[in-house]
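In the block that follows, a single chain appears as structure tokens, in the form predicted on its own.
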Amino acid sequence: MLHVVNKSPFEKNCLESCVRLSQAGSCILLIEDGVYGALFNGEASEEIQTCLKDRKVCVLGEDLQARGIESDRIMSGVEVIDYAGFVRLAVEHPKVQSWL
């Protein structure tokens, strides 16, 4: 399953559920705000640790550049897909869990 969550971590709890909630082998995609939970010693550093144990991470780079993140802030592990990469994903997973 693919797991797509575009609020921060700072304003909503919507990526702390999608990890509790989420399975091995799933992926999660960080887009919008949520891009902020990708960051390296963030708000939620921990929770993405715990993901790439048994879980794909990626985060749109295009709400990276958006936000003025670079990429040289985003943890060890996270990739950083484009548009193209989100739709590849989106064709992966036959299914698709939105966290908002």
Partner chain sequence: MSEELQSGIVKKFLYINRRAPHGTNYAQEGLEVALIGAAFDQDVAMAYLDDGVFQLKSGQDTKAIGTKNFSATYRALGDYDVKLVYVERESLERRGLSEDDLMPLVYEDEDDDWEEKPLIHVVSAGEMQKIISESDVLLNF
Contents of the next structure:
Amino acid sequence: MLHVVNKSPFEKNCLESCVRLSQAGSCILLIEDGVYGALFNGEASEEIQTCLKDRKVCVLGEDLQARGIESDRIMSGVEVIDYAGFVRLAVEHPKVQSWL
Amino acid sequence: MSEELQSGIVKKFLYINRRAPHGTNYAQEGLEVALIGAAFDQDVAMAYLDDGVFQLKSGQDTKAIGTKNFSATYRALGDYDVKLVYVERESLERRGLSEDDLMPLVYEDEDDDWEEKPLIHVVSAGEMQKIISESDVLLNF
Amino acid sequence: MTLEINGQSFETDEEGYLANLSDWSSELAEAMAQQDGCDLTENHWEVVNFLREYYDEYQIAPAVRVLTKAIGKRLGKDKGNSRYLYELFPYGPAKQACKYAGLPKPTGCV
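Could you switch over to the form predicted in complex with its partner chain, since the one displayed so far is the form predicted on its own?
Every chain and every other molecule in the complex is listed next, the one we just looked at coming first.
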């Protein structure tokens, strides 16, 4: 399953719930303000670290660029994708859960 | 507010910005309202805390998401005579950011041969408490 | 609202400011000024072009006080004062010049 998080982990608990309730083997995609969750050294980095053990974590590059976050500020193991990659993920995963 | 403005009383306005810039409209609207207030000769200061600190992150470029890159507008704060921009240090640290990650903002000091001076002051939570308590009007975005 | 110039129509807001920045051309500026009974001289253009550059850099149209100060810095004190600017743009230097520059209404003007 593809899990999409679009809210900042510093403001809402969407990422926290997503991490708690997504299964091993699933894919977590951070978009919009959700991309702040992938910040290296940020307080949410532990949650992402947990996910990276058994889940794929992606972040949308266009949203990183808009927010001035260079890819070297992103935690290693998190994959930066573009809009086309987003479409591919959505096609690959028949079910999508958006943690609004 | 218009009566107060006409009476010539200058109040200390503090705009408290706690939202990240591009996911919602709060940041852009807060900035515009602050500039409008400053254009009316009010004493305007800006405070950035929580996700609001992301508004001042350097290098923002919204071309790919197709929205207006209003991050350029923060550089007009000095032109509008806003001379105090406070950023809470604890909020930066929780997000893995430091002062070096923020866009450089300056104002030109008319009384000092137009010398460019920094607008941004990174302050502790304790200092921010004092700044909030000493303001007359608090506006939140 | 729409603005009709040389058989073409352009979308504007209710006060005549262009809805789309990209519709702007110098001919359109001349035509808008003419509708207000104003001929754009070199001095007018200096201000209009300054505003377009300001918008390009800061993504806002400056309020009149900000414009006056910035013009003074760029073009000298004899131009950076409200008397000079109001003579050029009697409807308000920021408002009127922004309109001809194809910008939205200045931030901080009501």
